[in-house]
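So this first bit is one chain, no partners, the form predicted alone, shown in structure tokens.
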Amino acid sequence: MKHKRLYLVGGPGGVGKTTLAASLGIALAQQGHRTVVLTVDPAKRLAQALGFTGFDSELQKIDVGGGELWATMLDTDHYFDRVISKFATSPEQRDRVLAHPLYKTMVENLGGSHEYAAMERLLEFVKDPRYDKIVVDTPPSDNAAELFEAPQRMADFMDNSVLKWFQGGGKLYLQLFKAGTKVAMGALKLIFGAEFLDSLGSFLADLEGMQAGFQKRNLEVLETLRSDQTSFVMVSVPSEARAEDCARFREMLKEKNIPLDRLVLNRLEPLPPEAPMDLPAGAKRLWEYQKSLHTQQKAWADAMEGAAPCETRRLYEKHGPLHDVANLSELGRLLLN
């Protein structure tokens, strides 16, 4: 794993993967690699631990006491603008799409837009020779397939029949429909209004010619994910629900020929020390709860580790400060070794 170039840290929200992604970046930088970390939405404590009050979409250098580490936060709107600028066939087309009132609505509501922006940004870093190592904190999703299917979904959207219907532009598309379609459009006009449909038609017509760019991008994403230079790290917590999530995730990776290098089981409850005989009743109930939780988590961790086709790391709950460079660096080295 330590010899890879691109590290994708994935998993549902709230399991600590953003902190683990930052830890991995610190450890790689301290080993002498020029490293960049792309994160989704870091907690305030993590941002402060890395030396600034907050992330933004611009690259920021982080002092980790040796090595070179850069960090940036994913900005979905910003990168969709860049995608449109890249795939537009002319400056005029780019300006029409970006200025269209439906463009922002599409970016905000099209399923997988956040995941697509993450894939677009990581491809930029992969093609940038200045970076030795790239760590991507992938968007949280209980449906992990969103991450890998977003580029294909975007390509399908750009090339589907609805888009082709409207490619005539303006009101010309109405003349192209057969009688049955005209009836359907009439019903849609009653529901949404003619002004909305005309606006939608002009917007989709403005996108004409960009399909090839999105299709090519989808193929580039798949090629990158399947590369022997890519490492996928799945972060989860030991529980029945998450065990089922991991099983689905592994099956999806297998179908797409994407290797899973590490399963990280985070926030395990450590086994509490033996309780003294004279422990007060309230404290004893707490001790019994902690012991029961440890036993339950261990059982699920054993099951999840046994089913994983890769190495597993178990990380136990730690009391005291975690968000400082020294502790994060130690955590990152544990993930690499």
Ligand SMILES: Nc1ncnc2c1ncn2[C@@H]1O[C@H](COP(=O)(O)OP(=O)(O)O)[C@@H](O)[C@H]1O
Second form
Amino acid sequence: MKHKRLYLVGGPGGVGKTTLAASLGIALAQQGHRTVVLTVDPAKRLAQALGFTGFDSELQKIDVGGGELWATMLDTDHYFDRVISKFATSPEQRDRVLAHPLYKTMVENLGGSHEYAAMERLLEFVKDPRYDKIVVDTPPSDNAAELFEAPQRMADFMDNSVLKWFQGGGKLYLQLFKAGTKVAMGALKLIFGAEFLDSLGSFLADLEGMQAGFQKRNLEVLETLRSDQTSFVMVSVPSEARAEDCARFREMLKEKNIPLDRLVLNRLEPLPPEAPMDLPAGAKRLWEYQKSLHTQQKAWADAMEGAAPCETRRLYEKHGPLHDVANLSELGRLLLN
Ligand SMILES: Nc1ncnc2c1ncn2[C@@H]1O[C@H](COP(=O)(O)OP(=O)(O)O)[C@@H](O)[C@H]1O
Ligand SMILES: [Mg+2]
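Okay, that's the form predicted alone, but what's the structure of the form predicted together with this ligand?
Once more the chain from above appears, this time first in line as the rest of the complex follows.
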């Protein structure tokens, strides 16, 4: 794991991905690597520890004592503007799309747009020779496949299944379309109004020609994820529900030929020290609860570790301060070793 260049930190929401991505970045930078970390929605205290003063999608240099660390936050809205600018075949096309009233709606409604933006930014860093190490925190995808399928979905989107997004997932309109364009257009006009459809039509025409760029991007992302320079780190917590998530995640990675490098079981409750005999009843119940939590978590951690096709790291719930460079760095080193 130490010798990889790109670290992708994935897993369900709330398990510690952003915290651990930052920790990994700090530890790598302190080892002397020029490191960049892309974070997604860092908790306020973590953002402060990293020196972010507000929302910041620009790269910002962070003082971690010795190493060189850069950090940035994922900005979905503006990021799309940049992507559109990149793939537009002319400045006029770019301006037309960006100014189109449907564009913003599209960015907000298109499923997987966060995932797409993360993957897109990742490629940018991978292509930048200034960085020795790249750590990418990922949006909390309950369905992990979304992360890897985002570029393909975007390519599909550009490739005419564009109407799906404004259907808001409703199957009705899709059926109308299948029933025949003429009938469908009539029905849609009734539902959305002629003006909207004309507007949609002009928007689709504006997007014309951008598809090739997206398709190429999709292939590049998959190639990058499968490269032996990439380490996929899955973060989870030991519990029954998360064990199922993990199993699904593993299957999906296998299907996509993306190797899993490390499973991190985070926030394990340590075994409480032996309780004194004269503990008050309330405190005793709390102690018993903590002990049973520890036992349950240990059983799930053992099961999840047994099923993992890779090395596992167990990290304990930190009850003291966590959001400072020293503590984060310690977590990062535990992950790497
Ligand atoms: N080992 C740990 N000990 C204590 N708190 C933790 C630990 N790891 C993460 N946390 C806390 O859990 C919460 C969720 O972490 P976060 O990194 O934002 O998760 P995610 O990015 O997966 O949604 C945060 O409040 C964070 O401080
Ligand atoms: Mg997060």
